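As structure tokens, one chain now follows by itself in the form predicted on its own.
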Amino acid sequence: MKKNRLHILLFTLLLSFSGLLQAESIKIRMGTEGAYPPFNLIDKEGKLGGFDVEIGKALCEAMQADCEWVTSGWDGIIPALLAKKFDTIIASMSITEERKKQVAFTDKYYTTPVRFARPKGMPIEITDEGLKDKIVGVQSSTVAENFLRGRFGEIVEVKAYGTQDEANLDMLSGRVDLLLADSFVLGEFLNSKDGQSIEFVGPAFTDKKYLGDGIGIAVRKEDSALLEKLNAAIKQIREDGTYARINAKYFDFDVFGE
């Protein structure tokens, strides 16, 4: 009886045990902007969604996380980490040596260069003679406004806008005479019905100096925990072929780059 008693005692104490580990599992919030597309953005429905997104939630699925999303406007969404209104960054944030000084960064999730376009037909080259005296729009607070100032600020007329679908309808009402954006973004755009008339013009730019090392999720500079449980998640959903999964949803090319 004694032993049966022990046995009961220690299978109580098993269970116990275990729901404490689930009750003590981890829970993120994920920051992102919603106003994105194709990486983040809100439907029709009022659902969040888009690439970075789903990667977030493939990376809470193999950390055996907790997930809360939270949207910020782009602006302040670095103050929003800080003062912890958020955990994580997941919002086609590129890895920059500024934004170092106040945030800590995951290994990239994602590579992408910056494009012009321009209205179709329109004869603007990318030059410095080309862009000489031109409106261009460019989405503030990013690397592409960054690389518009930095490379050709004294040549041209900068517009920065709130979000990127701000600069889209300035374009299409003749207010501004190129865009310049992230070039996987501009060609969601480009595609769409409205974006019939804008094309692509002149190369795609990479320049470090402006554009940083990729994309990547940013986290508090303290949360050096979380930080590796990303890193190492990152590696997983690359090998088990989930990112893959999600890649092909969105672009016929791996948008992970080299």
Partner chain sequence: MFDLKGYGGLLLDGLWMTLAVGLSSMLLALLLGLLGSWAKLSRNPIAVWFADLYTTVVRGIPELILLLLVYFGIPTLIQDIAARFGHDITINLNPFMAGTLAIGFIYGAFSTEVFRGAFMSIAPGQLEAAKAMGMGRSLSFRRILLPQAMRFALPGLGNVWMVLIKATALVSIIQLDELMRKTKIAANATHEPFTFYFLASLLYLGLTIISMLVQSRAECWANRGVAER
Given for the second form:
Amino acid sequence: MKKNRLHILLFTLLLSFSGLLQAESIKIRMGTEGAYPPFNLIDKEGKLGGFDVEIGKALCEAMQADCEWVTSGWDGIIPALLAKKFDTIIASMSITEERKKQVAFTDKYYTTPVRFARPKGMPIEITDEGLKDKIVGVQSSTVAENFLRGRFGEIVEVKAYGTQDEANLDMLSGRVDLLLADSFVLGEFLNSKDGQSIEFVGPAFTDKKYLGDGIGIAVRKEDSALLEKLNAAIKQIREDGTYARINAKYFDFDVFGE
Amino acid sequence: MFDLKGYGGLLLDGLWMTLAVGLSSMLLALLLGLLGSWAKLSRNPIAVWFADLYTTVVRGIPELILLLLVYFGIPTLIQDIAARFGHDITINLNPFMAGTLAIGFIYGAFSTEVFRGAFMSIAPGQLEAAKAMGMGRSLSFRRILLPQAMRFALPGLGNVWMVLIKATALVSIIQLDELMRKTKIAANATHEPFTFYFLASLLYLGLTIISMLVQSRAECWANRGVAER
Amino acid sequence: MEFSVVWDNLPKLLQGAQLTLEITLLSLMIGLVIAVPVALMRRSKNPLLWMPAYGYILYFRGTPLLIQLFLIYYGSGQFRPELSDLGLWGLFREAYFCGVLALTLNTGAYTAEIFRGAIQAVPAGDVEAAKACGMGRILIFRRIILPKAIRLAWPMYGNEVVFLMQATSLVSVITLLDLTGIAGRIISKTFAVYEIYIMTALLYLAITYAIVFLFKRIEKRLNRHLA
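Form predicted together with its partner chain, following the form predicted on its own:
To see the whole picture, the full complex is given below, headed by that same chain.
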């Protein structure tokens, strides 16, 4: 009996101690991928940058939080969030029903359709007949992969890569006939020196069933306080012009969508 | 010979990180190896059982799977179990720690076998002689057993190190910024995979060759005082 | 823990294990074909023979397999026009081919070194005795050196087979869906991280000890006259 009481005492002590620590300042570990230009990338000096990262930093400033950045492979980014390697995922993640079973999302901070790209002059049409038996490269565990498998899965051969960069490399080497990805990310690749031989083909797909409701920041479901803070911060940077400033640095149109 | 497009410094940073994670894993592997071989040679059946389980399991599972288990699996498992009992805990293993733990844990099993063989190759008469001269257990371990075992263990441990340093490339998969990952970043950004992967392979080869040279010097040193046969 | 996830996905995992075994066997067989001549070249006194063999063994044993895989898979893409001219691009285009090629070259180097060591360990007296009996060089190699060397190399070769089987888990990084690749895909859908990884680990464990058991049985047969 006595021993039990001691346990309770110790436990409350520990709890109050950890409560004290939390009260000092909010510390948030921001998780991103770092291989998805122009949204998140690692430059020659080994530094993180890109639209997601700059938005993330602006949000931290708005929340007056002390932020630390952590990178993770895309395949393992949700498991890593759940394993508490970091507290948020700000890595161009689409808000989908499937992911909502595992994590909670903030309001969207931008919107993006997916598009196909092909080698210039290659006569591939984006129709069920035109795509028959073509090899399409996508990044695995993305909405592009879900959409491709869901909409054209029976027709094409899907080749899934760990990063978008690797899928791009295999487009250049000709291992895949087409790429399907976020249109901004593909656009960045097409504008690069090596991407000159590649072109967009077909419409921009916005199918909500697979592509979800825009891009949001993911947090663990139990962290509802953090979620609210992030939502408030997104609103704040939209209103005070910070968002527009970052937007203008990367795109010549409003990436937020309506 | 190579146009590095400004990514040379990044690769060098990676090389240092590879060495750091390699050395810290090797240290852990040596500690686990001494502990494991002691357990295997002890007369305590529970210690023997644990040591056998350790080497059997590690030998049977690919490094990549063990690494992913240590980095993702185990923390989630412990947190889930804690949550079931109403506790909210965070096990924050950063990639360096997870990599060191996983690689050290794996190669600890291999060094266990190396140390076990080395201790067994010392003639039991030597310990008996030490006892007869009145040496205590710890003194005879330090003066008689360890110096000789190190000599027998050196070639094996050298091999463990050389396999281990190559295995650190796997840690790139959990995003530790070591040589392999930096190389991947450079290869993907420049769209010149061959240039960068080949260069990185030469850097690893350099590490192997230096290790081979150091090992042969170390063996000479450990064998001093032993007549050439 | 949710065991139903493991149970539901077991057929998929087994399918992945099948590819793992297939790649292992294929690489082992071709690797062995490479290893024997390389080991003999390595033993030659002619520098035109031993130097390339030495370089090959040093490179493939001295660098990580992960780099070798990326070098062959993504690296070959950089030479697509040249490879197309040679008519080889059709092969290099396939991740399966690149994976098997990297594993084959890797195991070829290790096996050559094992085999070289075993030939060296054949007692000189055996060879001299055979010479004294009037056997020719080829006959000595076939009747005396080879059988003895195989017996000496067998346990080490068994280890190499286990290492190679486990090393095939790396082909998952070049888009192949082997046991590890499938496990990753299941996890990205179900998020059952440790359940799936533990099951995958158990499957590898089972394959490993099946190989170990097989090699021990054959070793007994090889050495039955020594009992």
